[in-house]
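Read the single chain below, which is given as structure tokens and is the form predicted alone.
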Amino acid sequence: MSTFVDRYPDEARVVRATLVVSFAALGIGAFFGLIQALHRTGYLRIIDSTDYYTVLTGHGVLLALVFTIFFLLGLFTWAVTRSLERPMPNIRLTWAWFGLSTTGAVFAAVAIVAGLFPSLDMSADVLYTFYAPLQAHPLFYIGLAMFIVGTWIAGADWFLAYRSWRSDNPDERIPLQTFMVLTTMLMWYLSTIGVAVSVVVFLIPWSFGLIETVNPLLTRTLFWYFGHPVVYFWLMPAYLMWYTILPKLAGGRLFSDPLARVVFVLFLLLSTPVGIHHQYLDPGIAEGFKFIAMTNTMFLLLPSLLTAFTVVASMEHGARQRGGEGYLSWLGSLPWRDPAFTGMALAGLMFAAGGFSGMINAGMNINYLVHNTLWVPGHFHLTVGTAVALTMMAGSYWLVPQLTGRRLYSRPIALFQVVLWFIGMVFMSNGMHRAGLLGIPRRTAEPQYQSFDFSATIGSVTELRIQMAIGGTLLFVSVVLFLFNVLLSAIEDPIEMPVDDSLPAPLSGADGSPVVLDNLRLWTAIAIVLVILAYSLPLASIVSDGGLFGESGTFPVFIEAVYWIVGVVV
């Protein structure tokens, strides 16, 4: 028996570079987020407040674009490579995507750490939504540009694998893992078109000063049309742990492949089209488009309750394969003292909590109560800032030896740090979701108003503040002993068989679901018209309103738009 690197040594190459980088991003993202918890609860103070939005903007950056895409790009290799069966069709093509999509984060890092130095003349305090009218250093939008290429030529790298497999193999079901990865690439290459746009059409000519003025709203819709479904861009590799690696930990097997396949198309179709669910409060978007795009979000939830339908089965297959019984007891059976599966397993008990509360943030009345304050933010902490980033964390616990031929350095400590995570996870988000519902703002460094106080119902603000810095300090501590565990890792002795990297059929296999869901051609074709039914009208009313570089227009907007089109098609 021999483990990946034995089998593709230059693939794994390729996958440890990729969770370096990632790596990276988690530690210098995760220490500005310790400073972000401490400045902004007021408990220790060790930047002027014009610098926390450089740091929040390197927090929401690092953490959110680079960690878990860089993470994505080397599990995607690794899946691809593995489901195949093969190597990739061109190394030098795949370090090449690394090499480009590095160089665009180094950029994009480099602009905004460089605010903290005022001597250097160069900023990007645009946080994470880089729209207009904040505008940022032109290296920040060339980073971000090349770092999008990048992913691109990632995708047509998997793809290509997958024809040279498919000529070899032209009556079999596309591999599971395989199927993941394009079908999410789908999505992306769909998706970033957007953010395309906004950046090479819009950001960059106004940063070098070749255009005066954009369309602020045409910037922020193009960022939210690609905004919303990154989410889905992270949290994929989360699912595909979930699904193939997760049911293994158990001691099972996946309970069913069709679910699975119907989910990601699910996300492909479904996950572009509900932006404009991130601009219900933008004055310039008719209320009816806003009103489709919440319609658009709700059927997100389907998917979303399959996953967890098809995890728990999985799991509690395995769990009665280890002697588990009863209706609930069976829990029990389960190996908790494993890292990886209780790290995931936690992970996904907390995205449960998060799609609770991203269906407040869907709804337009009730966002309305909670838009821009801190609820928000304890909203995606609980998506990205848990069921992805501790999945992914976890993940590595079982990736990495077999990426390395070492064994893992301490299981005890790679528990403990899971379920720091998590415990520092629950005070963090506890704390931004119950502020939020006292109407604290977020993306400010002076969360108080001139002669205001906030006050609560169930504790007080000061408790909620607590929460916060607490959270912050554990989930730092949590990615450090990450980071120090993985390290060591890296440097034992190798060794024969380091972990088990096989992964069981599932109990419902391919063969049992229609041909249809491997039709990646037609999915393809439905996702773009319904991501045309959604935007066409709403776009065209934003340029017929503002003009392309914010010309001032007219209202109301939607009836400027239908004038519009009708004069372009007559």
Ligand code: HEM
The other form holds:
Amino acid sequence: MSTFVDRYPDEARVVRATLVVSFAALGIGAFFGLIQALHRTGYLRIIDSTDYYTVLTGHGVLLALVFTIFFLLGLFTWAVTRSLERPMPNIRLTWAWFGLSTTGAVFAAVAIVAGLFPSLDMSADVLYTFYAPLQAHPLFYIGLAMFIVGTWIAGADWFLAYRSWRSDNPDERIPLQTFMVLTTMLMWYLSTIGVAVSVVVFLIPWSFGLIETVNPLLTRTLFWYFGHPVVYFWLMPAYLMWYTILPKLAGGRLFSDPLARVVFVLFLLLSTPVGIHHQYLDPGIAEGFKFIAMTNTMFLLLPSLLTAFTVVASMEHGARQRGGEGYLSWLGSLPWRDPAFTGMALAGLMFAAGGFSGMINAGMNINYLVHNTLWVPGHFHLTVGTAVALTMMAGSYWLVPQLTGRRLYSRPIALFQVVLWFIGMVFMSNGMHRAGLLGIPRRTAEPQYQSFDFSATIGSVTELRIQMAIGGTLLFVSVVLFLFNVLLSAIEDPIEMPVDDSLPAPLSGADGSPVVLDNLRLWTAIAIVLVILAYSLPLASIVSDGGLFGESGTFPVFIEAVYWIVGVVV
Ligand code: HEM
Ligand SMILES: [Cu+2]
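Given the form predicted alone, corresponding form predicted together with this ligand:
Entire complex below, previous chain first.
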């Protein structure tokens, strides 16, 4: 028996490198998170309030973009290699995308952190959403552009691996993990076009002073065109682990391979045409377009509910294999002492809660109540901050041994760590959600307005602040434990078989399902049509109102694009 690192030493090296970058970003980003949580609740202030935006930008970019996406780059490389059972076609290309995206991420991080040192005359306090009118140093945008191009090349690398596998296996179904990687990347190519245009055509020339103005609404819309699908770019690696690793850890097998494929195809089709649901309060977009975005968003519930069903069914199957019985008492037969299992299961549980607050965000009228309040970070610390981040940490406890050939330093500490994250997040996100309902704003160093009282119907604002501060502190401690455990694992002595890395076949395999599911060209074509339907009119309207490079329009707007297009046609 051999493990991944023995079979694919070159690939294992790249995956380890991506994880090092990912975890470094996690450590620094979590430290920034702790500073914020203590600063805005007023318990400990080690920075000036004027530096809050710098720290917040560092937190958002390092965690939501660098930590998650580098983990994805490593995980997908591992998944493609092991599921196609062949090395990457050209390991130099693999290192090339690693180098490019790492350099880009470092550039962006340097531009942000430089903001803390006034003598450096460089800053990027533009938050992880980085749209105009906030402006960053060119290095920040250039770094982002390199990072994104790096992910494009990584996708090309995986498609090349697939192509060479396909020429040897013309009639086989695409292995499930590779199928997940390819559909995710197709979605990524489609959606990153928006942010790439925004950064390269508008923000970079603007930050260099080559153009005077930009149309802020246009850069916002191009950002959110990408900003919703990026959510699935965070989630898909977690889904990949829930579908293909979690059932095995639970002691069973994936319930249905075809259902998993359907879910990934649905995400490819539905994630991009909904981004306008982040812009319900933008005055320059007509209500009708917002309404369409809301309807499309509700369809996205379907793949999420299918996932909940499939993953829970697979866990139940595992529990019954281990002797579990009864309607619910099978839950007790799950391997709760395994940190990888427990971390992922708790992450999934939190995701359900995040799904509920997400539905509230998605509703056009309820959104007006919670928009730009602390409710919103409360929501996404459940989704990306727990469903994704905790799954990645938990998954590492199973992955890192295969990538290093060494056993995990401490399972009890690992178990404690994942539970600590769960508890910390219960506190912090409960505090944030409720604070949001009181109207306490997000992205604010000092939300304690003069002569203004936030009054709670249950509990008190002080109680919410304490919850956020305690929760944030527990989360930071959890990250520190995680990093130490992984670091110490890397210097253990190598052993023959550090972890059981085999993955059992699904209960219901791909063979019985329609071949059309594997027709990636067809799904991509439909996805493109849906994007054109959802975005051509709003974009035409935004440009005709405000100009490509900005000029003041008239607000509020009605569906002028319709008149505009009718005018062109007639
Ligand atoms: C140690 C763990 C963490 C702590 C203590 C923490 C704390 C916070 C706090 C207090 C805020 C709100 C700041 C404000 O609006 O004024 C925030 C925002 C945010 N957090 Fe975290 N967080 C943690 C982990 C994470 C993780 C793991 C992710 C994503 C993977 C994440 C992503 C974000 C993002 C995207 C924002 C919004 C930034 C913005 O508004 O531009 N956080 N965090
Ligand atoms: Cu969204």
